[in-house]
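Shown here is one chain on its own, the form predicted on its own, set out as structure tokens.
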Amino acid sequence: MSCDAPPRIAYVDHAVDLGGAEHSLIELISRLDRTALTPTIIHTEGAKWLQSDRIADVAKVAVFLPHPLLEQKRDEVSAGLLHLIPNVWTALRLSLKLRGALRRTGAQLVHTNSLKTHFIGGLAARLRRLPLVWHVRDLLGEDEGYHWLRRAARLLRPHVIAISEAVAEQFAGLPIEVTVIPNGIPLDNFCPGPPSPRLRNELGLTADDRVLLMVSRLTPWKGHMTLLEALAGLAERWPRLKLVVVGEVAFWEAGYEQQLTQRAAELGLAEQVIWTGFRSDVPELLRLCDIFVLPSVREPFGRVIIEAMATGRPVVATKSGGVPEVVVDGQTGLLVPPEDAQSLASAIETLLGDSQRAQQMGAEGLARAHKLFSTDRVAQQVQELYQRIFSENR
């Protein structure tokens, strides 16, 4: 390394279209002081979240095409040892691939973002023999890759970012170092403030109507089935009560969105759910909330969580995964169990009764989020655990 020039960092991440785990890199990658390292995106061809003007100054590099083994879902790959070997062909190729870029942009630390890419990113860095960090954001069922995660670690030795305590438990017994590092936002887009009546107005609310809001990918393991249940609970007795619906589905899901409308219809809730597809002005959205509710079944840590209560909303959720690491039951929140319309609306019911309560829960919240999830306070920590990887490597 040389002592003039500040470290490169490659980051890669196979996604096309912008989620989660990529809103999170592009917050990162922004934040980080440039004077310490020099970042480099090594991505697919194509990738639209790569429009993001916070990382225009950012070097890129187009490495994999759309192929079908960075579509498949995580069972998919993950499936029977017939179906493995051609992943695992397609998947040296692709590493191989990487570590010519690697190569030629001279990155001396590999941080990679996705599931796929940390194996096929995993396998390019060592063979270029590189420091290798996953930010890990998924938590993996036993269909999902778990075992071949676990593996990959055992083979690999990354160092892992874990975004929370549940998803650092996948390589518990592992001889691998986990820092928990909780995905931070970008706090000054998000502040308390009063609903704007031009979004009511589009939206077809009213000022008597109290609304529920739930933003996420529209894909089963976030529970908006169970949510639909709840609020059939709830419709006779909250007559004005409307939930807005927030996301699209991912392409291999496309059925999902007519099984959640149906639903909805069969539930007598037509009238009463609002579904807006993907929006960009989520801050305002989420202003225009009594409440935000995010039921998922499994969730890893929950950022437009966080966002909820960078905005002054108290927040109803599943004691899921990382939520109960974001979320503190009964003072910022209200957590109930996975996949129980019941006592998911009688949560809901809780906070729209008691008005008070509720203020002073998103007030608590609002506290939580500037104190723990900052991004600048998540660049300075994955900054810090670069500089201890390139102090042991010297």
The other form holds:
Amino acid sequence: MSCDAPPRIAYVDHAVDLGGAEHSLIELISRLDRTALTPTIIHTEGAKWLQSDRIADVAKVAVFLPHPLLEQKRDEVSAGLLHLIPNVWTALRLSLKLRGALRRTGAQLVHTNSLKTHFIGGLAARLRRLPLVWHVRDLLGEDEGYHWLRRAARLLRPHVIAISEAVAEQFAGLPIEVTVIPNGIPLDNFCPGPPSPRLRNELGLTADDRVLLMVSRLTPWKGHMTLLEALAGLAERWPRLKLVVVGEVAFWEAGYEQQLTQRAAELGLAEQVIWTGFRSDVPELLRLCDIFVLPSVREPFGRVIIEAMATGRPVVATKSGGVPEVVVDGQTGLLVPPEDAQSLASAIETLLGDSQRAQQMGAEGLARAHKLFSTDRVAQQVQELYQRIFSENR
Ligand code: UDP
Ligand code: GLC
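Alt. form predicted together with alpha-D-glucopyranose, vs. the form predicted on its own above:
To see the whole picture, the full complex is given below, headed by that same chain.
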């Protein structure tokens, strides 16, 4: 490589499916200044998220094969020593393989984008003596690998990008640099406006239905059960209230979908709840709703919230993780305690009963999204961080 070729950054992510972390990475990579750096994506064989045409021209190297360790849920990560030994062995093997790929691709900085690659990619980067950036998007409980993450940070000394102050808090007191860079979205893809009559028809919604919308993976910590309880409390007073739930389960949680539909039926909500499965038309779906709801138990950030704000919709969400940094309680939405169906129902009812206030909150959310949450800002801040790292290492 010639001396003045742009530095090559290796972006490492082990996910197969397209989640919020991968959406964010695609956005970041597609907005990089390619005259200043060259990205390579290091991924798992068969990763579906690579199909995005936004990253069609980026070099890609499959280093990981789908493996039980990579597919493990975060609350299994620290499930005792017996589990740990084979995991450490697998992680070491993957790190060595990754080290080879970093050498072959001439990577000059390693940017890991997913929890497991912080460990695997971190070790590989250190073995190659390369600068390491962890883009941390998880909020871990004490029993979900929190202590392992801190130990690894102490050992590997990454530059941490945290997607919220709440995520950054996990590294408090450690001798590492943490930069908070909130997520951004392609704001032009989202715009306020009336719902499409075709989409209303497709989902069986009538013009006088009031619509709540939730968009997320179907996974327990996103809080669907609490929302179903809340809806049951509202159904009598708001007979035209519908809930549209967008998103799908990951294959290892297949049973959760059935638990949800069963619970909805038990609560007498079979007619009120519309399950769409995974959709690639979220911007249009967002326009269907009067109120966007995200009742997560512990949400690191929640891209969907800024997507709803950019669509001019008021948000009812929980005071959890990074959410209060995104939603201004009482101004762009209402925040309630997690796992509290009654408070959730009452916040939803407040906005259902006061359309003017709801619209005002939507308008304030739209302005806030445009002021704070663009992908260009993220790309710029990340590139400034790289520059700082390269100049420190010179
Ligand atoms: N999403 C989507 N289709 C779906 C469900 C989700 O395109 O059916 C997108 C959603 O619009 C958002 C991302 O997936 O951009 C989810 O990101 P978020 O940060 O909200 O949640 P995560 O799943 O990463 O915790
Ligand atoms: C993670 C988090 C989510 C965040 C997303 C993008 O998947 O669960 O809150 O918005 O990453 O950073």
